[in-house]
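Taking the form predicted alone, here's one chain by itself in structure tokens.
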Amino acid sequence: MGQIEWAMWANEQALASGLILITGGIVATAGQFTQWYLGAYSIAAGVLICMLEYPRGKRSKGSTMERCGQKYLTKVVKLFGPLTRNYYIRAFLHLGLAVPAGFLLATILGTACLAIASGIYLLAAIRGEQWSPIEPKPKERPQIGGTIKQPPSNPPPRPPAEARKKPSEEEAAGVSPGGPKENPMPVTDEVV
């Protein structure tokens, strides 16, 4: 079997984390706990860690399908450089983020997720794991002049290629197979 790409695991991870937090966030600010600023500060680290955990990484074998609207945040992702490629930072980052969120019931849920994250990442990048943006292929355009064939001969609709009837030698010779033949009984216009 394969290696596992635990940056892969992290990256859900993380990503379900924010959103969490910000979720236990509107719950505490708008619910006015005590602590409600620690609610703010958990949705503003909700959404600074969705924005960093949108885009996907690339995978090192195989394909990876990018998120619907990905390839906007990877160019700001991107913009940090070895600040968001690297796993090491993206693991301690999470890690500090997620300890002020602790102290608040409504966002201890997001706190723990973000740790498990951390962790997963801090695993990846003892693995020698490395963010890198999904670039889009070029598209291979076609060639004009290959593409065009012959159109078919008769019009739709046609059977298929071994049903149809090849000419025998009576047709290539003009005389019809279903023409005029020749009765083996008499027939006469007497009515009985």
Given for the second form:
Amino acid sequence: MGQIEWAMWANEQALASGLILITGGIVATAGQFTQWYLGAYSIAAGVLICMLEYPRGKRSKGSTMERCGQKYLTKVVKLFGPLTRNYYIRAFLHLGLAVPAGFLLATILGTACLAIASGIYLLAAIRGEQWSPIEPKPKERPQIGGTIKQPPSNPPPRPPAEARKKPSEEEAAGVSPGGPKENPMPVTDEVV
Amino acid sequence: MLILLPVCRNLLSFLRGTCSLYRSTLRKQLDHNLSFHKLVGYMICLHTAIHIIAHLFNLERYSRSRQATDGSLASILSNLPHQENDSWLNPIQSSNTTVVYVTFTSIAGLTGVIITMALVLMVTSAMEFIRRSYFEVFWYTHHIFIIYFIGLGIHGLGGIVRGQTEESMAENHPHMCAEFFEKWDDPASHCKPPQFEGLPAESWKWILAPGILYIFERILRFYRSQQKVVITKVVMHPSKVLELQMHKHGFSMEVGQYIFVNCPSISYLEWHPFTLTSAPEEDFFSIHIRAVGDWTENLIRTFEQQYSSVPRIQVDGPFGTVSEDVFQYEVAVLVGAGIGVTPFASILKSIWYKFQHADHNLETQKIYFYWICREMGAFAWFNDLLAALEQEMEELGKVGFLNYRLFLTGWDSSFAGHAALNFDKANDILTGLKQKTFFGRPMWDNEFSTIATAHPKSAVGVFLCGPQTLAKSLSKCCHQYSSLDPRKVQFYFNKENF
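Moving on from the form predicted alone, kindly provide the form predicted in complex with its partner chain as a structure.
Okay, now the whole complex, with that chain kicking things off.
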């Protein structure tokens, strides 16, 4: 059991607790139970917890599977720096968020599960784990123009002078068409 | 309680054995036992949520009724006395308590909360990510299902859900008397006050039989594990692969099966599955263990110390998978990716033995074996097996029986250069086998169309042990290249799952 990163399990547990809090809160608010304002609180707390826990942290050993679409929330969570990196803070935050929901029956399950998640986070923090964001690897862009080397400094080798064609025809072929000169070479319309 | 039955391995093996008279499609469903277990688990979660929400509304209404003083039907029903003959309806007895207090002081409420928390812990530790990366967390946490089932049995004992008694229904039927609730106390009216009784607990009826089967299964596993396992040979292969050849009294296996192995000196409670790499025709059974985690590394290290005594091993199994069907197809296409090649070691050896003894059960005429791996190191032992088979086939003059293709997907330009230089050598430079190693991934369309043209009238069984993506592409090719005419070539896809 030496290689376990408890934070990964705590993350799953906290995410589940967030969802349970939201569900319990919706039930209490929609049913207009007594003290339903606690239900409204637990919806808000649940949403906050889900947003905090949705981006999975990077494992210290091995590759980590991202949750689908987590990169947007990763940016937000990263902004808070040490507040979200440190698991002690997360453990106490979850414990604190859990307490008010414990007074309403509909949300008490969320409280219990969140308390367990907080406990596992505490264990993770004691073992020195930290949250680090999963960064997308920067794509290596092919450098435009990087493969173009300097043009050759020497002209290509030419055949000896006897094999060369008459220079006058070469010059005439280089003339742009449409000019007021007569075309020395016969021009035919060929459909290829 | 369908969640317990799919994880009774021995029961499933027994069913698979007795079902051999029936069609294999029935037996194939037994291989999806873990998927079924997960689906039932999700259903349990869903219905737990519905159950809890329903009771939350119920308790809230009870609470309101208890506190209502307007003389409505609800308040009169709530005030039915608790002391005499136990015919009350509202479990909330005084108007001063909260629903939280009532929940935690009743059997149903307390057990309900405890078992729901156990359920949540089981589900979060069983998420695929946690299970694959930190198996021990999943395995040990999942055992709190014991608390779950005991709590579930006790849950209804308090009789907190009440129903009207039979006799009371005759005297005070709700359809006729509900409107006249003010007159119930009046001795002259024809409606007497209703009597309620607690509905009995029923969950134990559902849990009892599967629970007993499961307990029996665990006892059986324990008994089988206590039997003596003799290690006859230990071989250390390159790249930290350990081969253990063992013997156990009364052990008999089929191809492609796996066993669970426990080493008490490393961990008392951990059982890990390993595919059997020996053929049934051999007089020992063997497994090849690679170092991939804590337990396997410890095991290999323990065996490497040659001067201390050999550690004791416990074995449970064998448990079956679909490879048993491989002999039934005229043409077999076997695809092993990476570590997935291990069941095929057993299959190839067994096919070879059957072929040598001209076994009539063997329908196979031709085998196409595709071995795909990133690099050769950890599978050098399999390499030797293929070389041995190649040689034996040459001696018997049956070179065309086994066609194998090796694909190295982790190649670089130095590999390619080396291969190009040695192009005209008879044997492959990497493996020493007659077949040249291919680099990159196989092009399945080409392979399937070649096989379909070569065997236009056969049933071809495609067996894969490898990743899900490969399963998808192979399954697609099977559909694509199976001809519409059932008499012509048909590809049947089978996937191992571990």
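Between two forms, the rigid core is the largest collection of C-alphas that superpose within 1.5 Å. Predicted model only: the values in this text are computed from it and were never measured. Residue numbers count along the first chain shown, from 1.
*Asks:* Align both forms on the core first, then report whether residue 128 has a C-alpha shift of 2 Å or more between these two forms.
*Replies:* No, shifts by less than 2 Å.
*Asks:* Inspect the rigid-core superposition and answer whether the C-alpha of residue 155 shifts by 2 angstroms or more between these two forms.
*Replies:* Shift of 2 Å or more: yes.
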